[in-house]
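The chain that follows stands alone, in the form predicted on its own, written as structure tokens.
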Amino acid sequence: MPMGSDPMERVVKLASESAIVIFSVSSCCMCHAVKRLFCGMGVNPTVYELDQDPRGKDMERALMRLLGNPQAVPVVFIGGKLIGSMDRVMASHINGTLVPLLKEAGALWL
């Protein structure tokens, strides 16, 4: 099997090179939303729209099993890590946990 046929192995790969990396779906409000919030932070996302990626099918599958959720998109890693997905990031942002992440990742510097 070449490298990156496997869907679960493309998604960790491409959340591993960048200090975010949202993988999404350009029709969903959910997905819009994240976006918005890390942008008015100042941060600038890795996005991936997945319905516009034709393994985008497959990524989202994957995705869904690895959060256990049928509701796959947005899903935020954070320098390489999974964060999960919107209500995660919220409760982060609310309790005061995201900033601190963003700026070990290198992606916020204030």
Second form
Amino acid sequence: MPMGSDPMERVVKLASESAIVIFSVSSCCMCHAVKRLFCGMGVNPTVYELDQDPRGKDMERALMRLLGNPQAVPVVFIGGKLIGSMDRVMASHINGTLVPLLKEAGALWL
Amino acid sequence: MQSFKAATPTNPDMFCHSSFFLRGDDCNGRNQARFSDLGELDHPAAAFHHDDAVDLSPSSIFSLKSSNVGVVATGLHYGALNTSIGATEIVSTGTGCLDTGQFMYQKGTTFGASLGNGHIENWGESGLADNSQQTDTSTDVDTDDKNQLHGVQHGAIITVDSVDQSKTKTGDQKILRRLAQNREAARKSRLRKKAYVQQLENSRLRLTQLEQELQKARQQGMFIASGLSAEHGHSIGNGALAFGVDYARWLDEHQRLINDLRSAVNSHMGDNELRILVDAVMAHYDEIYRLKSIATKADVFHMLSGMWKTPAERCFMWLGGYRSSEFLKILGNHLEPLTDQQLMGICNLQQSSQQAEDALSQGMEALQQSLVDTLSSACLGPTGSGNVADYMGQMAIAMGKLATLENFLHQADLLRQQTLQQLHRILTTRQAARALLVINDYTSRLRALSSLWLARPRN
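Next up, the form predicted in complex with the partner chain, please; the one we just looked at was the form predicted on its own.
Let's see the whole complex now, leading with the same chain.
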């Protein structure tokens, strides 16, 4: 990948490569919770630990700007579309919109 | 309880409380005995008036019959106390003093014992028995035709001399002596009254204090009584206290809304009106989440500890509140009949709330583990090999981890709020009303259980 590429572009690119993508930081406990949530639903998400990525810092900053939140992670993309942080993920799960989205993206069968 | 002003009577000759002061003109206008009568006493012409008494009626009015001492004593009513004392001729004993030895204030009965030919009064439970109870107005007694009315706070007092008799008979000396005794007795009586009123005031203040303490203790469980464990004397914070007050108020309002809802359901109210009541309860739930959000930012440990809940509630608490999945299980069969779509919706809700709770619980476990790792890291070993910089560094990391606690608590509350809202979406108005009542019944029983447990007799 070219060195000068826009971190946001990289985020978007990575997000569209899998049905469900989680950007995380390995020491973040809320990230752990969101991962557990998807695993509990029988979903296998693709996780990018930004603290283990050379460009992770830039991507974190880009995500902060995107979300308008100092808490960049966890952030979830489904079918390439931004879902949001833990609160949005949980809200959509409770109101019943998460599962259809997952099925549509091919992340969940049954 | 009425708050009496223990004021010194302005007219030292009148034995009466300033607010129950009988106006001289009214007094003098009386020619006959007045009987205590609530209605009459409340009448402005009764010349007794008091500040803010609700149940109390002014008291005694004495009037002297023209050439006699006729005194009508009426008792002050305390609350529902009705006292009436028949007018009696008050006649002095041999010395012209009235022996008031037996006046005790008795509830619900006409009080006052009759002494000889007359009697009166009394004075609260202090049992002012004073043999030489007299008003100073005995000085006024000299005028035969004058009617004296004396008001007293609690009871009637007094008596008067049969002046005309003494005048002619015994001579000035006896009169003067008696007058002096009267004054003395009246003075003592005033002092006793003052002391009594002071006592009442103090009791009233104490009562208010106790009520406030009780309320605080109720909100915070036995927080105050059980002491503060890890806090080393650091008292309960402002955020925590403020939330305690807010929560208590919220609970009262919630109970009121639930009662309205319950009577609406029982009276088979129409759906449109019922919906308004259900929406009111739902909006009120939003309010508690708003308050919790503020309180969590102020004092996350207090909110997590659940000290603001009753002990039994606290025991079954999850991440600063109730478990949504538990509530859904409780609702179980109470929602029938359900359509297929509703049934599916409820099942999905139960499953998703359970999954969300599990995820947050695992996140919390990870947090705790991470804290343990940080606080027990090698550089902080007992050999003291770690240096201060390392220590401070580790502490900073630990502090950062603790900050995520707020986020977890916040997510848990969001989960609870959203589950409730989704339930409201799935159910019909009537079903939602029933659901809210069932949930309320459960939580209030849990709270009652706490009280019973705390009050259980121990060997």
